[in-house]
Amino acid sequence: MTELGEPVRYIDRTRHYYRALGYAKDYVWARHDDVPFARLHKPLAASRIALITTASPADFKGTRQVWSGQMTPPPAKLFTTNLAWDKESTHTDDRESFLPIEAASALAAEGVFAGLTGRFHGVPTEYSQRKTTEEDAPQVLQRLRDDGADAAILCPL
């Protein structure tokens, strides 16, 4: 909150942060003139859902890349310490908060959707819109198609 009790706008905060770090140009926010999303082709209750997280696998070796893991058994932990989040105020020990396999499975059991795909997918946070658009997104789309997913839920960290 500001001194006036107003919230600090995230974009303004980021702009000031980058300037304080000495960058000559402000951060350029990702933008899509044509939104790359589509309506479901069948009812949600008949759709298979995939989960996508921005975390890395637990055995992360330092290279950020698209990866996949099995839904069953769900991973106990994923690698998150390389990402920027307020480590003094919160933690990422609750994997379900950013990869909700158990909650999604319960919704599928209730009939909200037909079920989950056999794999979830990871797209570790990357600060390049070009790499995300040209490399990561096509890889994830192919994996979703290979898994028979009708839709995906993005679960950012």
Second form
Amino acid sequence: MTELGEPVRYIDRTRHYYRALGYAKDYVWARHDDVPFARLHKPLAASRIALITTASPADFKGTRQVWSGQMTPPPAKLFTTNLAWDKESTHTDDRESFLPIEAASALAAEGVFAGLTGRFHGVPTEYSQRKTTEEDAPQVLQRLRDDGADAAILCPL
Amino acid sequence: MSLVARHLEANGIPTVIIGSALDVVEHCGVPRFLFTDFPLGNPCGLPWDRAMQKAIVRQALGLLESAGGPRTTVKAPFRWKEDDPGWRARYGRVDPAERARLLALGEERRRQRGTKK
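Mind giving me the form predicted together with its partner chain, seeing as the form predicted on its own was just shown?
First the chain shown before, then all remaining chains and molecules of the complex.
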């Protein structure tokens, strides 16, 4: 049982759930001893920031791929039904609760950072870590470079 | 998403993750992580709470500058709805009375995957 106030142990929870579904093999979560670290090349106030989500476009047709959307105007809704989030406890009707374009824009207007990039980007959540690492992540990197992003905020649901 | 953050950092772009799955993100190992202790689905603040959402994004931005090295995790100073204290036990729970139904659900998923291949 989860103790009151302790963070939920999702790895254990997911393992028990999929065993109950009858899957023979446990999912092996990505784990790395080394962690890369890049510093801002310029002050935050002069930096252009990108936003990245795990949600799909509102008109999602089933093809999971890296995609991009315009920050202005921000999308009213995105498709999240195919993602694993707590559909009993909450909802995703407020896009700002998982892709905070307007909150970030307000902070840019205050001068906290220079501004958002023109686009945000979407990355599908994949069972295959190889696909994420070798296919999707390089695509996101290229798109951030094309957009002139100095840093990125990633908001997985 | 943690794997994307790692790839961006390795190529010189600083990142900060705002997320609610503390164990998953820390297990993978990421540079900067703002942990929001909410049910999965609203990592950037309670729905429609504009002040909280802005405060969370502000804190994440601050981490871009203030983090001194990799595996920097900071917990945001917000809690889930006070009228829903039972949320932690809810996600992915396995109710013993539901075992037969869950097993049938798994069988159905495997059958669908099999027919797609």
